[in-house]
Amino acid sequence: MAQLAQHDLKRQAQLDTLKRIGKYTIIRFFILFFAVAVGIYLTILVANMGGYVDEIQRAEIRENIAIQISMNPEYKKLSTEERKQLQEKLVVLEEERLGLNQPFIIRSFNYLKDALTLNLGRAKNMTSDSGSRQVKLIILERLPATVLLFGTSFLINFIASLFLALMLSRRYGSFWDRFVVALSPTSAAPGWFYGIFLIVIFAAWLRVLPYGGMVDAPPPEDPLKYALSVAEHMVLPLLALAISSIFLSIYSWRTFFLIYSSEDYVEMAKAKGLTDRTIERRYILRPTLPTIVTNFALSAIAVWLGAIIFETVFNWPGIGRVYFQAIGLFDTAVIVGTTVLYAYLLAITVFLLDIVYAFIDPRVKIG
């Protein structure tokens, strides 16, 4: 009887825990969804300059229709007043077709609804490599190039930073430790800054590496040669990204690990005679795992967006260049589309991190 009662209490406790987790998950979901909606709407307002882009589009419509009327021989027979009336009629029809006859505030909420449902629409001035104006295709065509470059750089820098930081935390005050500390200010300059010098040295002067781009022109037909060509074009961008981030990243993680290395339980483990690797794995990496996972996940999101100036310097056909072109052409649909992608990735990552914490950190309690 006592065992049955104990079993019922245990089952009830599990149900209560599941209810708390479910309630917490639902609340977090709606909070993040609201944050995404607000961020996207603000992007719509900024991208449209509060409706000023609509005025530019109306002016372009009026100018294009005026040119069409003046170039059409049939319309030359009309009087000046008749041509003016025809122009106004065609302008009204074109504005109705594009929805410009509605107030901007109403159209902005229509844009928000389409963005939240991933109905990214069609670009105004930009096209994909296949000739399509669908924003989804424009982004998806350039996304692999960005993920390839920045994903490779991110993984190399992240793994190398952790490994070298752990090694330096064991050799505090050594020559290599002071060397990394001395070079950490080099990360103050962005990657494209070092990229310009690397292009001048290795491409213009030594002529051993290409100036930019993703692959030779024309691209090799053989898959192996194509892969080797891509790898050759990635050398300078990866090197520029590494120089601009690796030393500061190592210094940051090394300092972080040093803080945990001075804890009493680590000193106790050293007194027991445990090896350095065992101490790192059990007593340093384990309590810092939530921070490492958070840094990895949030940094990985940036892989999807690339970098505008960096991709422009290296002529890399990624999302960053698409974003830059969209800003120059006032292509609101593409600007909002890339922002929607980032917003959803950020929200999903934060949402999953809250769940992952419960598994990797026993100190996390869901109330």
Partner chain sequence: MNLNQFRDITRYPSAVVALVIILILVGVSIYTVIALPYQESVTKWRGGDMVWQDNPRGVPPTWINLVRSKKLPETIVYRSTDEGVEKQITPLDKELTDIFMSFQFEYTADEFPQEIILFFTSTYEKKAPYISLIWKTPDGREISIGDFAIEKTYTRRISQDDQLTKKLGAPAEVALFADPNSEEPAPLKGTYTLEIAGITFEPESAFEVKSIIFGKVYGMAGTDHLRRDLMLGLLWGTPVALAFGLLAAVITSVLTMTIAATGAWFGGWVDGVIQRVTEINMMLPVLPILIMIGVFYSRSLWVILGFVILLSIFGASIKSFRAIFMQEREAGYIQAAQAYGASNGRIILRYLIPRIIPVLIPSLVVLIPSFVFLEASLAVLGLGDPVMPTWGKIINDARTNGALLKGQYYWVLEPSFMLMLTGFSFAMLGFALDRIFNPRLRGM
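Residue numbers count along the first chain shown, from 1. Rigid core (definition): largest C-alpha set, two forms, superposition within 1.5 Å. Note that the structure is a prediction, hence the values are computed from the model and not measured. Compared with the form predicted together with the partner chain:
With the core held fixed between these two forms, Phe154 has its Cα displaced by under 2 Å. The Cα shift for Tyr75 between these two forms, taken after rigid core superposition, is 2 angstroms or larger. Asn64 is among the residues whose C-alpha shifts by 2 Å or more between these two forms once the rigid core is aligned.
Moving from the form predicted on its own to the form predicted together with the partner chain:
Just this one chain is shown here; partners and other molecules are left out.
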């Protein structure tokens, strides 16, 4: 009887925990969604210059229609007055078609709705390389290049810095340890900065590696040669990204591990005579895992924030170049589309991390 009651109590507690986590998850979901919506709305406002882009567009419509009418031989017979009327009519029609007849504030919310439902629409001035005006296609076409470069760099740097940090934390004070600590200020400079130096040395001076771009021109037909050419073009960008981040991340991981390895339970494990590998795996890596996971996820998202400048310096045909071109061409649809992609990726990551945390962090469980 008592056993049954205890069992019930346990189930009740589990149910409570689940309920709390569920409630927490739903609240987090709405908060993050709200943050995404506000963030995107602000971007829409900035990208439309508070409605000024509309004025540019209206002027363009008027000019185009005026040219069309003057070029069309059928309208040659019309009087000036009739032609003017026709022009006004066509302008109103075109503005209605593009939804420009509504005030900007209403349209800005329509934009927001479209953006949040991933209905990214059509670009005004830009086309994808295959000639489409679909924002989705423009973005998808360039995304692989960015993911290839920044994904590779991120994985190499993250894994290398974790491994090296673990190694250094085992023998801190050694030459290599002091070497890394001394070099950690190199991360004060962003990747493009080292990129310029590397281009000066390896492309301009030694002429062994290309200045930029992703493949040779014209691109090789053979897939293997194509891959080799891409790899060759990736050497300098990867190196630049590595120099600008790896020393600081080794340094901070190493310090982080050192702080954990001076905990009492690690001393205890050492006293028990456990091997270094076991101590590392069970007593250092396991408690630091949540931090490592969080860091991995958040920096994976943040890594392509610098892409605009980095891709400009290396002439890398990725999403950052598209973004910069879109800004220069006042193409708000592309700007907002790229921002939406970024905001959603970030929000989903944060949301998933929140849920994972709710399960591992006892403080959240208790409520």
